[in-house]
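First comes one chain, alone, set out as structure tokens in the form predicted alone.
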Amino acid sequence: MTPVRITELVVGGFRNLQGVRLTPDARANVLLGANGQGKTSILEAIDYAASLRSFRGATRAQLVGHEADAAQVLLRVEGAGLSHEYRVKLTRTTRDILLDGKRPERAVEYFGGAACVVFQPGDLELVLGGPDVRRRLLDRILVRVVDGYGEALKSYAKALRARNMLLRERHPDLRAVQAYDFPLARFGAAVVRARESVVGELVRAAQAALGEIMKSSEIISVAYRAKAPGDQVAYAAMLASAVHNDLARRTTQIGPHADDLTLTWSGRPARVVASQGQTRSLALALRLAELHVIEGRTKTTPALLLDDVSSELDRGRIERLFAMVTRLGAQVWVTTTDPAIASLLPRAKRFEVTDGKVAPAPPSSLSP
């Protein structure tokens, strides 16, 4: 396998930081300081780079620091022996992006190259969440690994909420509302498909690093319960036969976007059954799956960005993770307020943080 090393970083505008460069350590970097000085915002920087979105849910308004007019982010990578550049330009109402100089014609031709995975606290609605946070995780990856995903998923958006918007009309127009059919069967089905073809992977490969970092013979599950099928025909049928249920309650229930990836712990809920220290372990199963899944079908091995680990997982939980992405090859990138944690990786490049810049970490910073 491959690995996606990241060279370069250069972010200015983004959130609170300004004049940040770094050149980070190929295998493992700490980002240490005190809460609040932009450590998270790197990494969310790098990923935004990489994806396109933010994993805090932030909108670009959001990301364009107060006193700026643009943020900027440049991110420089590697990875089976080709290098590529990747330019986000933000303001509060647009985005530019450039891949190598030019501008990407695919989605997975840019996602693909500086695939990232990340682990926040936020992961832990993985487990506890709604429906949605789930279906992101899957197309997180999937837009990676299937050519053509994202364009379907996109595809697929545009004609959900025009369809949405006809069924909310004072008085809806059945044909309008119809025409609408083929391309919600057509794309929904591809959606489908790429989901359903994913699970197996992604079980199999959270069952294993749950194991690892648990230590625990817990069963768990993980299945994708699809509101419509991923035959194109039977998924035009199943339309036209709801199509008058969609009228009386003013929205389009079947499809992708009412999907669910349901988890179990030992044949239970596991929202309802795991406890606070499960729920952190599950989550960073499902990220440690993402990163199996993607190096799986790409032969290479994203990057892993941890956020706030010390506040997630325990120490021997943290020791067990640091020595099973030594194994993968992954660079991994790790942010904390606490020294003790960056002994952990003692050949890692250190970096302090502190009101938005970053410089090397001074020697007293580096023994806990």
The other form holds:
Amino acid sequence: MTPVRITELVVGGFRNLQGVRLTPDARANVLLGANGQGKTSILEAIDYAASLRSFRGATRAQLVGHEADAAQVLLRVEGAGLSHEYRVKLTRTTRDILLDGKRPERAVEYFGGAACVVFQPGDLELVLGGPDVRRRLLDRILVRVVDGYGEALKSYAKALRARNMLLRERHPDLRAVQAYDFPLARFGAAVVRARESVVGELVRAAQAALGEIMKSSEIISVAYRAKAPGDQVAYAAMLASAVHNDLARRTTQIGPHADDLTLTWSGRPARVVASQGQTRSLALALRLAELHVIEGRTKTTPALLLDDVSSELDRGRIERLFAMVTRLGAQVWVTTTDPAIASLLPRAKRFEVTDGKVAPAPPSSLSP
Amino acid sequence: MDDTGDPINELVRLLVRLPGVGEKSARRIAFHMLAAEVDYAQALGQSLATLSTRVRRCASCGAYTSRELCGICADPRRATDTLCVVARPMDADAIERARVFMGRYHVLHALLDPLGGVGPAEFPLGALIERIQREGVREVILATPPTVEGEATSLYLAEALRSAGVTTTRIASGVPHGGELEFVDPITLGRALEGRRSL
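Mind giving me the form predicted together with the partner chain, seeing as the form predicted alone was just shown?
Next comes the full complex, and the chain you just saw is listed first.
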């Protein structure tokens, strides 16, 4: 396994960050500072450059700093002996991406080498939130591990929007609505097949992580229940037979846009039965499973970005998490307000984040 | 401050709207125009200014032409019973350059694209059906692009022409000539496999 190692990070005009330029440690990095200084924004900038999405769900306009015209993030990443430069430039309305100075021809080229996995306080929504949060988890994994998934998902979404728009007209044109069944079935079936192919690995990895870090022997299960089949012909037939239902509801009812990844905890829905501590553990287990699946399929270990873990996990769990990350060899980035957490990673490089600026911080006096 | 800059900036603003031209290339072109012989810039300007009056759509197929009928529609050797339906004039041009098609074209100038403002009400279906009946077309080849909108358009047309008494066919899509399979994207490969035929 080759770990993804970020060897250089340059950020400007992204949220409140200005002139950030840092050379991280190959293994462990800690971003220290009070709340609201920009620690999470640094992780967001890294993950944005790697996945082209904000893990806080922000739009481009929200990512470009108030006083900046454009936001820029440059990531230099080393993996498998090669170094690649990922550069993203955002304005409020546009986005330019460059891989080694060139526009990538296909998304898979870009997503190939700089995988990151983020665990952040908002991840409780993986357990408590709606199906869309869990579909995003699957999609995040699949764009990295299945060639063509990102394109299929995008085409599916486009066909779906067009079909739904036609269904919402006062007198829907049935012929036009059904003209979208073919692209919808083609891309929808591809999305379903990819999602179904990854769930088994995901649940095994989540179960293992739960045992290792949470010392929990609860049996969890994760199931992807697709309402539409992964076979294109059967999918199209299902759309055709459900068209009157769609006309009545004025929207396309069936398809991967409406599917859920259900989580059960000892046989019951996790959302209902898990305690707050268990919810956190399950959310972290799912993120570690994301890391594991990407690692297994791509033979590269994603960098792990941990935002404010001390608010989410107790000290024993954090220690076991850090031990696991060290064993995997993943590069880890930790944000915290608490120097005691930083001391759990004694060999980490420390950075102090103050008002959107980053400076090297001295090693903690608490470190053994 | 520098009042000579304004016409240049104006030209740059117009040039960057061209496909494939960014801010830098636009500036280069603008300065090139200034440095080039006056005749050239004037000839170019004249050509652009009269383009819309000298070029129109062929009354029959919709392709660009300077006459009432385009060269293909006016050519009696072109078959009238086979009609190739394309989205844009440049698509007809691309097929023409391949020199494999001896029928005539029909340029839609649109694809079914409700999100882009072309719903069934706006889609130019009537002109196509009228032409099919007028010219006694027997086969319609649907050569819209293999995109979501292009596929939807071809299915929409196939269904709409079912009652017009013509055979409709769809162009095949798949692996490019001279290409290595390992570099073909999975969507295209999937289509190529679906569209396989026995030998």
